[in-house]
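Take a look at this single chain, the form predicted on its own, given in structure tokens.
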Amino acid sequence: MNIYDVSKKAGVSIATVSRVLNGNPNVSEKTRARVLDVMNETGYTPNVFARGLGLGTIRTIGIMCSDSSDPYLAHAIYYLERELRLSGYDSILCCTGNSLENKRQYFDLLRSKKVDAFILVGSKFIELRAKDNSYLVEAAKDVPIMLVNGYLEGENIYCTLCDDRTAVRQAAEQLLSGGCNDILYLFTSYSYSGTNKMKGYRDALMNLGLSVREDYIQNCPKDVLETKKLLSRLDEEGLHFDAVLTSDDALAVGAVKYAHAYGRKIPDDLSIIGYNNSIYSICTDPEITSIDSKVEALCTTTVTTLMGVFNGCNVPSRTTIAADLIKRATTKFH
């Protein structure tokens, strides 16, 4: 028996029964009396949605990353950790790398530890293969998830979302207005969010009547020296390019580095745009145009919807920020 189980023999919705557990006011005496009865009868005991009753939460939520040595992932933690902070709230941290074994072991830890919630942090948590994420869908009947930049359907999940798709296609549209013809695409993964940067690419060379060329989509490992050899192994083999728009800061160091090393002018002869406005873009000469993927606001919207979720409100399943582009000296449009 799960709240959801409580919810539908009570002919209410799972927010009503939140509310009840959590003692708000805004539930009239007949339902309230009608979600008490229920879960009397069947011998329900709140979990998650206990501490209005003080029934034994821990007030610690699990958070899970695959890599806490990136930039983007190091920072979300340490936004994630302030705001539970600030809210009451302690925090476990799993790093669980990128096999779906190793998610799935992790996960099944804290669980066994009894968190409150799960925070998830980027896409590559939610896997291609719908049946790779019924663990999660599964789990979240007893336990609230939250995605950071990462989607999926389901009750009791909530995801915020950086619009990367018109992020890139933005970025792209302003690189072809300024002049540049042939635009390399290089990107790190297929997960949600690489996929939606992947078509925001697209878009701009569609909705402007041009041909989607294949060989220049490179997938390239997040490495700095393996990006430039790839882009020096493309200049050999004769594959003409005047600019480079990346998923990550990092590939765009890799391009800065490859020009450099090639001759290339930045931006007269190749203008080069990095994702994340991370530390990576202002660390090079010259300094690298970046999209800024809001990380600390999809962060503290993150917690903010939690904390919704707790206190029994009726907050959205799904939110969207919008990214900046911030220029600087790669690039020749101002």
The other form holds:
Protein chains: 2
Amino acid sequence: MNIYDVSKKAGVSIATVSRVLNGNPNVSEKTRARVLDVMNETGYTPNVFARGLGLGTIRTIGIMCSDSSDPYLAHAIYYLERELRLSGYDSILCCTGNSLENKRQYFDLLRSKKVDAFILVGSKFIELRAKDNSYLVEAAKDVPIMLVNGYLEGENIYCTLCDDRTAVRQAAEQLLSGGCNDILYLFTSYSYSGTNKMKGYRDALMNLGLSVREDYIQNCPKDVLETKKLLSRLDEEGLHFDAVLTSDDALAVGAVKYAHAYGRKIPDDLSIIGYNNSIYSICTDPEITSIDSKVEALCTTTVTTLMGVFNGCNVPSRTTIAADLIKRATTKFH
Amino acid sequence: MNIYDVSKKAGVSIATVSRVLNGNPNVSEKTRARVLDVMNETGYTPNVFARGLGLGTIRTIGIMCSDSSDPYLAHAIYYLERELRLSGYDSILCCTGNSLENKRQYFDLLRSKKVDAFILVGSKFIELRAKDNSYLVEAAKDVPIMLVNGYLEGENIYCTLCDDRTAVRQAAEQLLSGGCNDILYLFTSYSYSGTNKMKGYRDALMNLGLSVREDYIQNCPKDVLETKKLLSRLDEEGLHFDAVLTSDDALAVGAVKYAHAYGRKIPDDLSIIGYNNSIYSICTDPEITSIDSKVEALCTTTVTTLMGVFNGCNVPSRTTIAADLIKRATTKFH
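Switch from the form predicted on its own, shown above, to the form predicted together with a further copy of the same chain and output its structure.
Okay, now the whole complex, with that chain kicking things off.
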């Protein structure tokens, strides 16, 4: 018997059950009575939400990410911990690596410690095959699961997403309207976020009635020197490109280094756009135009949403935040 | 009554007590009997070490660092988790921020979860005032505390250090023998590691009978653009320098950007050396000569030492690892 069973049996929403547990006055007396009756009948003992409300809680959130050495994830962890601390919650972080087995092991470890909620950071935490995520959907019956820039459907699962697709589409449109004709798109991953970014690139071309040439979409490791190597090879093979749009700043740094090595003038001869507006984007000369994926806003929104869940508020299961294009010297429109 | 009291009362080392608990055969029968007698007399129940040995243990190590978004610390966390997992241990990471109050709170949180040991990552985790570290010395009576590139004396505290002082001295010597006369030294922190690096700079000058000019030692935030600004200001104020030696790669990137902005030719007119051999060092053109502080070796050694402690081996309380100078295009000797 869990809170879902109570809500189903009482014919009210989970938020309403939570409000009753919370003593929130925004519940009619009739509804409150019905919920309490169901609880008495079924012997339901509030656990998760009660813990979230500070009743017997350890006031600790489990944060999981695949790789803490990735700059994007490292910053997300930093912001999440800060926001949770401001809300009076401790956090425990587990870096799981990319194997599903390890992810599940760490998840079970944190569950056994009775954390009040999970925050899973990054698109890569969600597996491509639905059945590989069923342990999360199942666990969410007992404990809220928050995803930072990852997407998974399920009750008690809440996603805060950056609108990567629109961001990449708009960046590509700016390149096209600035006179670039042959935009190379470099991506690192087929994750939810990675796939959306790629769709944005396709959207921009298709909206203008241009054809998408598959050899202008290239998979690339998230590595500066590998990116430089890839672009050098494509150049030597005779592929013509006047812009490089990337899914990660590390790739954009590699593009700048390729341009230096091959005597291509930035931005007159080659425009470059990065993603994440990370420290990488200001390491090079010229500095790199980059899409700010708003990691701080994603993290503060995630924590605000979680506190809403604990307080029995109606919170959206999916919140999307718009990205910003930060214009620097690798594009003509800066 | 803890393991130290037992060792004192039995007149044997802690490692010997641990060997007895471990059933390790390298203990004489006489010693074994004496230790067991003391345990029986005093009612001592093995806890920490027994847990470390898998008896009732949660097989989980608490990792603490001040800021997970720092690239050096982020990589250390990555390597530590990997090594611990290979040894069959889980890890819980807490990012504490820099305030002592938060560090202590997180430390207490992890202690209450009965972790088998602590690994504190980074020189900044240790406070400058001895009394601010006494909670660690005290806690080490019950649970091993490992420091990664931090230094604190105390029983059951084990430090794995990079020989920062020698590394900086040798780098400065190479610059001097390569014809640089006015080496600017930029540093970010007065931590144990930060202080040692600075000593290395002074050593190099003093060994050659050169005077140390204090205006050539400058404190600087760990920030690319702030470093560029500082060097630009020093240049405009008329300070002459033909080399910039730094305590962190981010500062070296700032130095490259200053050189680009002020038309100084690297390395003919200005040599630059970074520290940590991080991803930063290959983002710029030219790429940056940098001291490899061996973060991976520090982490694997820390975990090996910890497993030695758990197994009752005699392990050194302090291990020092030599750094390497990775020569790239910002120095003439590359």
